[in-house]
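A single chain comes next, written as structure tokens; it is the form predicted alone.
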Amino acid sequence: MPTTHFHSCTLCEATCGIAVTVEGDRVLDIRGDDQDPFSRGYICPKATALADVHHDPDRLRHPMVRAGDDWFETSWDAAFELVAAGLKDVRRQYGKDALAVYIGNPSAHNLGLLTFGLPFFRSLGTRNEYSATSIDQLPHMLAALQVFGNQFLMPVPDVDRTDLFICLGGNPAVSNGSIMTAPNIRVRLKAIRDRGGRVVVVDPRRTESAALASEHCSIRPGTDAAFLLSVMHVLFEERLVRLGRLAPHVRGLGTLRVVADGFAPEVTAAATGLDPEWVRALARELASTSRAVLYGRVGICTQEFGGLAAWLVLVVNALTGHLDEPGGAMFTSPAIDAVPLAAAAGQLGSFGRYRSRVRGLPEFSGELPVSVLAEEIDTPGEGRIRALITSAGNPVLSTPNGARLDRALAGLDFMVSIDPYLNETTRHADVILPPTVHLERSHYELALANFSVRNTAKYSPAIFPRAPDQRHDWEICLELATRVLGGGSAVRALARRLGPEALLELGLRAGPHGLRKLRGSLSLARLKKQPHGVDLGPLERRLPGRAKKIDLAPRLYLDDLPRLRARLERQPADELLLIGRRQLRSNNSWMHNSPRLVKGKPRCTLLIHPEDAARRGLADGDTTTLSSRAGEIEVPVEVTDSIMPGVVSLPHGWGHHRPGVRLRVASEHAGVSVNDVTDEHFIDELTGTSAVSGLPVRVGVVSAADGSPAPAALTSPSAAERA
């Protein structure tokens, strides 16, 4: 007899409510939950693919041990013993720092990994901890730490009440929001225009979000900080600065006035490609619109001035009076609040407490930039990484110069992966410990609820119980902690019995909504009675009480401005700049084994403007080489005027052609990995964040669309010839 269960999609930050109809162990249907108070029935195509993951014949359900190129199943006890012996041996011989950890971004959607996995990884005591943070949002978190004193104090656009939404380096129509949990953002953006407001997208590509906007303006990749400084210049020059009620609490205004003086729009125009008068008009509009917000995302983070750009987004919102105001950049009041919890745990954030062994890049909040992971493995010497744990990540496809990392992983003494697939990264592991997947585990948005455009809470029990021969990821981490670190057996036994729900209950009771007796105390029991979720109201003013400080001019950023000035003095080279792009039916590298998500026209194509294509003898459908210092790949060309001249775009997450991978559907739609071209040495020197946007590249014809070879004069040099 079919039954319907209510859950949340955990494939992106939108956290849409879903209604899952099942019969026995089979998923019959997945639809949007019309009664979810936040998503209101909306889902994107990815949600239905949760059924594909659940039923995927390639998904691992038992521990796997590698012997040469062969794999065989083993028992959980044998696998845990093998892993514990391998990790303890490396720690004993070479010290704690010889063991590294890499944590992928699905961890942010996983209650068990957040409550048990992250504490275990930190308890290993290694300096060599890495995550997707340094190829995603590190500059935003650093800006929150520097400006407000807490890495989790990242404001989000109050998109449901704004009248001017300026989007810089983001594509929320595809991402469904990023550090902006906002299901059905298309409807939310349309609502801005319907109430007489404006949506402005500033991006090198005419994105899906730009198609919904009132206006789109192209900007040269990597110049967002210069653009924002020009906006700040106009605000001071035309006396448009309005701090509002936060004025008594803000520091650094005089310093900012001096900083802005040298960045007039006319000065930065040669670098940004933006019309100075357009920049001035936009600055005036932002200052004069009572409910307005500037939003910047991945595109401003993953470039060589990402730290400055993320800081300046906060600065401009503050200078125009839109920080912590309705319709502006506000702070969520989540049911379980990460801000006071981080303060209580002494985890406000840190920067530069130590540096990487080889290149000397700074740590952030206990992690090193992932751009140094390969060199820390393959560079001989004391402190070299000898063993690696990966959890919910595929860094061979998701980090810069993945080909180098691919080679480096083969040289490790020991590697273990907590992952349900044998993929491009886990094929190097000695042991794979496969956890349960989305519909087999309970869910609560512990992390992403802190960055939601509305205050909500929802708990979803597992739809399918885990089988006796399966393990949840939190159970895997707890068992490894016991066997590798030892001690505390009674505490761990209790934790095993209680699970993540016990910590969830404590967090809800201590949170801002758990203490509001007049509304009814929020508890896990109450959430279990509300399977569609609970609406806790719109965003509220939280400053100054929520922040330790509001310092708009931290010394860290002021010291980095000369580097930007030097860059502006150089004339733009006649070169192509590479940017990435996200796709609605793709989620990094880990959903390409779903038939329904990869069907149709191939999407791993290189976008190039008609003028650039003509200059290089390229036509739509041709195969081209795309090359950089790091490497070279061959990719089909898609000629389109949606990309600005001088820029090419390739999506990330593809490249499933490597041998030894057990992803049948993905291998049939392999594509190429953009991270075989991105350069681990092309970084934001301030933060260490990988600069995968704005990378100089070259292209050249390999074969025409009709299959004929390219003329020799049009073919790019090979990697060997360039070397």
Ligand SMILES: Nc1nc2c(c(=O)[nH]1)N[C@H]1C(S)=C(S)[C@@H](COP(=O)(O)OP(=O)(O)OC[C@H]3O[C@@H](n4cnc5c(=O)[nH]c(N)nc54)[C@H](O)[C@@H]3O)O[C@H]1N2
Given for the second form:
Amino acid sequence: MPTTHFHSCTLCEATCGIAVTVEGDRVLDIRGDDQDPFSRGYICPKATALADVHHDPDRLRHPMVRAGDDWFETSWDAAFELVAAGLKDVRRQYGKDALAVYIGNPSAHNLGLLTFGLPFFRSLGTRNEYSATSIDQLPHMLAALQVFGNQFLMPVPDVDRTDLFICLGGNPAVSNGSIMTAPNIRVRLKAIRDRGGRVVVVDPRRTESAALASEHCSIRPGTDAAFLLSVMHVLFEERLVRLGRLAPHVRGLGTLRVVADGFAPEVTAAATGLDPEWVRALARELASTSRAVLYGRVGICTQEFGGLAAWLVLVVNALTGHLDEPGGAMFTSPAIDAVPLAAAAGQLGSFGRYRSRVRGLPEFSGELPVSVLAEEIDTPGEGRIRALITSAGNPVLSTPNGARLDRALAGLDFMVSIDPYLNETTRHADVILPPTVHLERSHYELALANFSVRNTAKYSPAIFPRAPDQRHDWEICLELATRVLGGGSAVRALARRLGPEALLELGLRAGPHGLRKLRGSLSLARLKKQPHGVDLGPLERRLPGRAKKIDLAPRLYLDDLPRLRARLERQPADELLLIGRRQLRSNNSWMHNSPRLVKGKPRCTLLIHPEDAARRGLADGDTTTLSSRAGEIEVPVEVTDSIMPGVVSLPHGWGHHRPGVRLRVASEHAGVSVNDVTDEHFIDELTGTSAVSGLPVRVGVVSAADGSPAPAALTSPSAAERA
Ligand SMILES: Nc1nc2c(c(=O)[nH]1)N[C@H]1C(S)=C(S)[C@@H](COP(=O)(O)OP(=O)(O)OC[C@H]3O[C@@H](n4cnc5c(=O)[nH]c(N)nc54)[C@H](O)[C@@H]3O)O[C@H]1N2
Ligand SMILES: Nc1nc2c(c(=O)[nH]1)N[C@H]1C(S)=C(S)[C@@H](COP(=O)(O)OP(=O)(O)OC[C@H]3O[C@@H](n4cnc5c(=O)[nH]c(N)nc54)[C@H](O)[C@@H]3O)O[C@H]1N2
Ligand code: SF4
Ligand SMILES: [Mo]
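Structure of the form predicted in complex with the named molecule (previous: the form predicted alone):
Okay, now the whole complex, with that chain kicking things off.
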């Protein structure tokens, strides 16, 4: 008899409710859960692919041990023994820092990894901790730390109540929103326009979000900080600054006035490519619209001035009175609240406490920028990384100069991957420990509820029981902790019995909707009775109470301004700048083994403007080379005026052709990895964040679509491009 179970899709940040119909061990159907109060039946095509992951014949179901190029299944006990021996050996011989950890994106969506994985990795005590943070939201977290004193105090656009939504470096129509958990964001954006408001997209590409917007404006990659300084300039010059209710609590206004002085829109126009009059009008509109918000996302983080840009987004919202106001940039009141928990656990955040060994890039909250991972492995000397744990990550495809990392991984003394797939990264492991996947485990949105446009809470039990010979991520991490770190066996035995649910219960009871509430307080038992989730209401004003301070002008950012000024003085060269793009049926690097997601036309194409294509003799469908200091790949081009002149775009997460990868479907739709061209030395020098956006690249013809050889003059880049 088929039965239907309610759960959440954990692939992206939108957290859509799903209704999963199963019979025996088969998934028959996955639909949107109409009764989920937050997502109301919405899902995107990726949710149904959870069934493909579940039934994927390539998914690993037993621990795997590598001998040369061959892989063998082994028992959990034997695998744990091997891993413990490998890791302990390296720590004993070379010290704690010789063992590195890389933590990937799915960790943020995984209750077990959040509750048991992260504490285990931290307790290894290595300086060589890495994660996807430094190629993603690090600038936002640093801005939260610098301005408010807590790395988790990242405001969320109150999209359901705003009348002006300015989107900078995000494409929510495809990504489904980020640091803005908002299922069915397309409808929420459309609603802004339906109630007479405006959506403005500022992006080098006329994106899918731009198609939904009232207006799109192209900006030159990497220049958002300059643009935002110009907005600030107009606010001061035209006396539009209104701090509102927060005025008595805000520091740094006088400094900002001085800073803004040199950045009139006319001064930054040559760099940004934005019409100064348009910038002035937008600043006025933002200041005069009572419910308005400026939202910046990954496109403003992973670029040369990501630190400045993320800070300036906060500043501009504050100066226009939109910080912590309905319709503006607000903070959540989640059932399990990361903000006080971080304070209690001494995890408010840190920056620059130490630096990386080879290049001296700064630590952020106990991790180093992933741009240095390869060099920390392949550069000889004291303190070199000898062993690596990867958990839920695929850095060979996801981090800049992945090809170098690919080579470096092959030279490690020992590597273990906690991952359900044998992919581009895990193929280098000595042992792979495959965890259960989504439908086999319970779920609560521990991390993303902190960044949601409404306060909600939902607990879902596992749909399929885990088989006796399977292990959850949290069980794997707990076992590794026991075997590698030893000690505390009574505590660990208790933790093993109770699992993540016990921590959930504690968190719920201690949270703002827990025991402090006289009526209707939340507990795990109550959540279990409401399988579609509980709506806890709209965002509320949380400042000044929630922040330790509101310092709009931290020294760190002021000191980075000369670097930006120098960039403005640089004449825009005749160069092409590379940006990325996300695609609705991709999920970073790891869902291309789902047949239903990869069907159709190849999607790993280089977008190029008709003028740039013509100058290089390129036609739609031709194959060309894309190269940088770091490397060169061959890509099919797609000629389109949706991309601004001087900019090209290639999605990330492709390149599944590497030998030894066990992803049959993905390998047939391999594509190429843009991160074989992105450069680990092209970073935001302030924060160490990888700048995968705005990288100068060369594009030259290799062969035409009809197979005819390309004219010789066009096969090599022009002198101007090479310079
Ligand atoms: N379908 C799908 N959804 C996803 C993911 C996925 O892989 N596929 N990944 C998830 C993850 S891990 C994340 S972090 C989120 C990210 O969510 P978003 O931030 O919405 O991600 P992107 O779609 O990459 O949007 C970035 C935008 O920035 C633009 N851009 C690039 N450079 C610049 C610049 O210098 N300035 C400005 N102003 N814009 C620039 C790009 O053209 C692009 O439109 O998406 C999540 N959702
Ligand atoms: N050029 C370029 N590069 C980028 C980006 C870009 O926009 N442009 N975006 C960056 C961003 S925002 C991000 S977040 C990173 C992502 O970078 P990563 O996190 O390194 O890569 P993913 O592709 O998310 O790989 C996820 C891995 O986790 C495994 N996995 C999936 N579910 C689970 C699970 O439940 N448990 C465990 N243990 N493993 C699991 C998958 O098999 C896969 O190996 O990529 C970054 N790289
Ligand atoms: S938008 Fe798609 S991938 Fe994201 S949670 Fe919803 S169904 Fe899953
Ligand atoms: Mo991300």
